[in-house]
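Just one chain is shown here, as structure tokens, and it is the form predicted alone.
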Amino acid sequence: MAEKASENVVYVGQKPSMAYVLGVMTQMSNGQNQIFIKARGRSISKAVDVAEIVRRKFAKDARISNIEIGTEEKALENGQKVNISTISISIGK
């Protein structure tokens, strides 16, 4: 997940789920055929919720084509290293 920001990527964080659903739907209405929903750590469950809301409520023809999971290693200020889980969900028409 260390790539530059692309216009077909929605990064999930602390906002309400519907804010990210709106982002995904905006991408779809702008002609994007494939959108990547990405999250790290505690936001992973919210990313799954966003994908499912889009697929079940708003874009019934949308399909989840790929899910990638991984782990990033991050160094804290005190020098300690921690692992952070990541997810990337590819959803498209």
Second form
Protein chains: 2
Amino acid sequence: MAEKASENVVYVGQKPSMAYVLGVMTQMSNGQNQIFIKARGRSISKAVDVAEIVRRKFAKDARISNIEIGTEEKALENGQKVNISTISISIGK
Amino acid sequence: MAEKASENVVYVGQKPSMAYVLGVMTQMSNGQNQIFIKARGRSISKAVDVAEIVRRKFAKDARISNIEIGTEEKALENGQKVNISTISISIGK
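Would you generate the structure of this protein in the form predicted together with a further copy of the same chain, following the form predicted alone above?
After this comes the whole thing, all chains and molecules, with the earlier chain placed first.
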């Protein structure tokens, strides 16, 4: 993933879930009212874990306001293209 | 998973995605206008794949009307309890 770090987006990847939970909580305490938890492919399950941990354990006044799913085309090294699913979970106060 | 097979629910688990895509399409052709694609834990990513494949390749008039995430408590064999994330994707015409 080569996304630019956006102020209110947390991209979920290979690290343990708690790393991303911390990322969300840091943004919330920096005054972000709306945070997007985004992931692709197999990390989608972890993105849901992150949203649920934030909502249930750390920011009990936070609500999940929207969830979107989609598909991106990804070019493999051999030139082939594959479709990869995406998720964006919007969480805020 | 020991859920009762519900008429308009497709539970996504260990099988290949296309098995569940077929399940959704079968229910649609049986006249179900609203189908819930449900999964837990690591199968959540596959549930998103299934919804996206249905919407993009097979039922192009279908819309994803709602996505809900949640947490269930699961008892392990040793008596410990762990939290497991869930997703329910509602897709229909």
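Positions refer to the first chain, counted from 1. Just so we're on the same page, rigid core means the largest C-alpha set that superposes within 1.5 Å between forms. Treat the numbers as computed from the prediction; the structure is a model and nothing was measured.
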Item checked: Core-aligned C-alpha movement of Gly79 between the two forms, 2 Å or more -> yes
